[in-house]
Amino acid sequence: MATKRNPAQDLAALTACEAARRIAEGALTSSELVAACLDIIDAQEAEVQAWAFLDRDRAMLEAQERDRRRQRGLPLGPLHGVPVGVKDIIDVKGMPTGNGTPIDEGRRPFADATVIRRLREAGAVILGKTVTTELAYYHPGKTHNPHDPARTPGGSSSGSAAAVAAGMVPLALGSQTNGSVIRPASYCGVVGFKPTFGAVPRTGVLTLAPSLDQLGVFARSIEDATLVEWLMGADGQDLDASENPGPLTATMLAEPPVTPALAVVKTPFWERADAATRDAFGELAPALGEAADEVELPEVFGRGVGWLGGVMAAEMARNLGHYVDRAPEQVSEALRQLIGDGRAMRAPDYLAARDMQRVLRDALDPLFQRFDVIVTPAATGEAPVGLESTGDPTFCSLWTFCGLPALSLPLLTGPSGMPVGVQLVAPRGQDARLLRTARWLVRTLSQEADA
């Protein structure tokens, strides 16, 4: 006899865009959707442990308010009534923001971060705070991979990726200073989108390395990922928030004027990818035919990981060093080591590394004149077994260093049946092109599989 499906699973499995459409049409209420998500959390949270704080009562009150607003015929935002998870380094007024460290336990911000204010303006319901690694660096939190609890979900946006993958919430915010959106998306088998550096304001978000810190989103579809456009644009406080590469949704849904040209790039770090990932990418270019060419990057790009590491260490020492000074016994050895390395870095070396951000980005211009996007692994392979590490971010580092928009698509499966992401990268400010090309790629590969 077939197992009866829980009705909550069907509601909670909706994409954010489909849920928003149904709520706007009156076919679904926000209260029903939020209740369904809470049911899934009740069923899975003990195993997945994606949430640092869950505000059930407040979420239901917000959902009821969204329902009353629709009933009164008032204007609705693009995320009206849709529940969203928020990484626990992003301030939400009245909710604890612990930043993944016992030092900040119980901290409650007095104001929303800019992205939270914009989510509310779009009609979203803030469901709660998702687990982050310690101060959004490498030391893991409590979250398990929903596909295999013995494996890491990645980091540092571990809870956000796992919550979306487990069906607990259709959309969640994360951040990336090295590989903290793209890698967890790959490990957990969801769409992860990190827009162009400077597209989304970081006001009210824990500062690690302001030359690298970027916000992103975890979603169930490419269309859902475009909803980040409602968070974009300057806020007058984050001086780096000067890019606004929207509109995204309308461009993503449009057909490419010509067949996109894809550069399959192994990067200088190819030996770090496992054998199965290398084999899968070896088959990708032939599967795409004339649309894809394999391209090698000059050797200088191999130094990008080191330059990113230097910038990250120096800037995190400045912004997070006070945690080590205040309570060294409550800080991981990995973070203490990083802060020490950052404090020891010479100013000329730091400034030289900063210069190389623009040099490498400009050096990619000739490649992007020939190709619409770069296609490369999102991670070295499947999520590693064990929770003591969040995995290797190497395949994300170069693109983060250059501030380029990147997207992870759950297109591959590893030898243990775990998801493996394909990463697409576009020129700075060309987020819409990236999303449109991603949609074309998914459709093309689906047609190849059906043929």
Second form
Protein chains: 2
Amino acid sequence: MATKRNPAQDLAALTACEAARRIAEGALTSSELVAACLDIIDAQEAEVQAWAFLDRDRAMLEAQERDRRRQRGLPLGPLHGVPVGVKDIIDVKGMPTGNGTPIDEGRRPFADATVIRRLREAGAVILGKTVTTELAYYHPGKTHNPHDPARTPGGSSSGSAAAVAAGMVPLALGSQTNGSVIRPASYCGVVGFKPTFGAVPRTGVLTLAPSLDQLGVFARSIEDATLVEWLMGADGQDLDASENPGPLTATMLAEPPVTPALAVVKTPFWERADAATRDAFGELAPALGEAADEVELPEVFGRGVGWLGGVMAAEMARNLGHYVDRAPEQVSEALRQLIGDGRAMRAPDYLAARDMQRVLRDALDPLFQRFDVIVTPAATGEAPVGLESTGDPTFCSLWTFCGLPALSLPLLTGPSGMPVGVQLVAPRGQDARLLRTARWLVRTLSQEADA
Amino acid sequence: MATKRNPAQDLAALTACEAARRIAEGALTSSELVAACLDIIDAQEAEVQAWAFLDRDRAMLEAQERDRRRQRGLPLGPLHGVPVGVKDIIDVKGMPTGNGTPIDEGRRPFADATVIRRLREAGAVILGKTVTTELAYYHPGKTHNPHDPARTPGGSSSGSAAAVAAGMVPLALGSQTNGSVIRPASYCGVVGFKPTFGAVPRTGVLTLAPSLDQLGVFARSIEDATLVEWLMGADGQDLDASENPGPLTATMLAEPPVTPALAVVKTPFWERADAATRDAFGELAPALGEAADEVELPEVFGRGVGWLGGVMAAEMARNLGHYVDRAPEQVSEALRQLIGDGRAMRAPDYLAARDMQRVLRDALDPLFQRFDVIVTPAATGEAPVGLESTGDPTFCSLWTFCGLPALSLPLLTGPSGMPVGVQLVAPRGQDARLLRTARWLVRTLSQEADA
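Given the form predicted on its own, corresponding form predicted together with another copy of the chain:
Whole complex next, starting from this chain.
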């Protein structure tokens, strides 16, 4: 990556916020930016394979429309002219939305998902659809990790993470039902942000497990991840989307009034982390001095991954079982197995697991009375070699299960030189404080490194 | 019932609103009113058996405290000094709350349920606990129908309905998971009101099926039923209680701006209604002239009762299964059977039934665009003879399943001279309009009768 950068690389390397600023000022056109992104895609896509659908002409036409709008002096949204990648389980009108399964190949939705409508209102250019694993579960798509094509980009939002990491697009949408934003962000070395459950409406997005499903973003900076605030708030259709922790930007940009208090949490699954990750976290608390304390979770959290698994299996059996029934030969063994497990589950066991979402969330109250955020690994370590698996989501499961906002920051480097994410987790609705603490942490660690 | 009334009967026959007015004016004391109610109870309880717990001294002490408060000129709540009966699945601090099962005999809760706290804030005197069926399911308690002791009062809120009907108390709380407010109100000839699902918090109330459970009231007038508005609104603990359709009184008392439009709905279960009820409803639409039209529900509603049954079984298995495990010999066969059914149910089938709550509710939208309320039987007919069953809740199931506000008005008389209720149903959140339409209907029908 140390080769001389060409002008397209320079443009495509802009953060979404910086690009939007330049476009608004007239220092850059949307057409130039989109063309630069398409150049990078042309150069990298054969290796990375991040895209499920891309219509270059259409993207350029949209960019030109944005440019005309600016020339006419019309009001511009916060993402005016900025290209965005969209995970291929999110409906975009007029683009095929294939959900990562041959069964839905060529499916063209009649309407935009709520988040797409809001992206367009903010002025974004929908660049194309990014590769998802099969129905956003574990069976991998075609995408490779841009840092090492022999490795998985993680899943299920594989293409979105890889596209942002490869410089193909500054911002991309993903979704997380277990660890599908935070894990690929960690593997690909980008910022991943999954807001509080219920903050972003899921209308027009493939339903896996409605008690867990949440949309999120991949970005190259914390500021860019904060743009998710434009997607938040009830839409009158997704009845679970009643939370709105925004606006986020003003708080994110502010200085913390006092030094944040960080709880370094190893979780009951610590032995799943590889040695290098365990070492790095062992050094984190001391490096942060008085700001951080190591905290052990109550024993009951050890069962959280199992409960999440039960809720996922039952709800996915309800919502995706028809794929297995319609075309069993086109469904992966892993998904067939999950649907079978979910169909065998008894309703009261499912309901017991659902009740535990609140129990575990409440059990974190004492911790969050002392600490602003939890600091924990985003993944067990570097992206595994091989494309047959998308890696282990365990370090995401508890926070997804509890509906908490989570952020992955590309702060660590593994023994093979691959990125490893540090995950920050905050209480429900504290998304703005999470982002502010993340900025503080990045600054503090870089000062440590300089000292 | 045509015998000469004694002074206690006159006082105890006051509506709650009228009693509260007289107490506020100083024309009546709470002590006099509570003493009058206790007199009626003394005279009737041997036959009716509406009460699970009654502490006469404590009730009189509470009444005297209310009288002192008034004498001191302190602000008075809307129910100041008015006695209220409370179904014995609702926790009242310091009173045994037995949930209608010997397993919980003598159980004394440490805290008031949210609705009890709100009743006390409104100035009410908690008179005692009224008989419920076993765990608010079908196995009957000891209560008899005050209009004919050989007949059931209905269930599960048997004691609350019977106590209000017998003149023992002007107002009583009940709950409905299927037909436990509307049906006993119909059988006992009182007004029963179950507000929109989510309007009244259930904190401190026995949980049967949280997707269906809703509190309601028994009263002798529509005005009194409207007092439930003081119980509405989120309490921060029952996360399903986020609706607040109140305030209700001003709208309820107003004239409808135009003649209400009533949809007379026979439901797909019409053959379950007895001949007299079918005849009475056959005459209702013509009697109301242009205000009413007979409307047929889409065929899919025929499956609603089954879906409600599935949701009830699964959720009650989750929440009440421990009673069967702890003391199977103290649990009725009917409840054991239900818990067994719920435990056998598969999670995806449960989730499918849950999804149908919204599907059926949305399927009523076109009807409610043309009509203000649905008019339908509150029960299949008169209260059945015998105490071994509490009757058939089928005519309540659809509306409970959809979470709609429902009201039973004692407007009909069956072939044996027993009361039969007319049920009014409105869209979610339209509780105030439901009550206003109910007043209009009562007035219109009584003018019909005079003409």
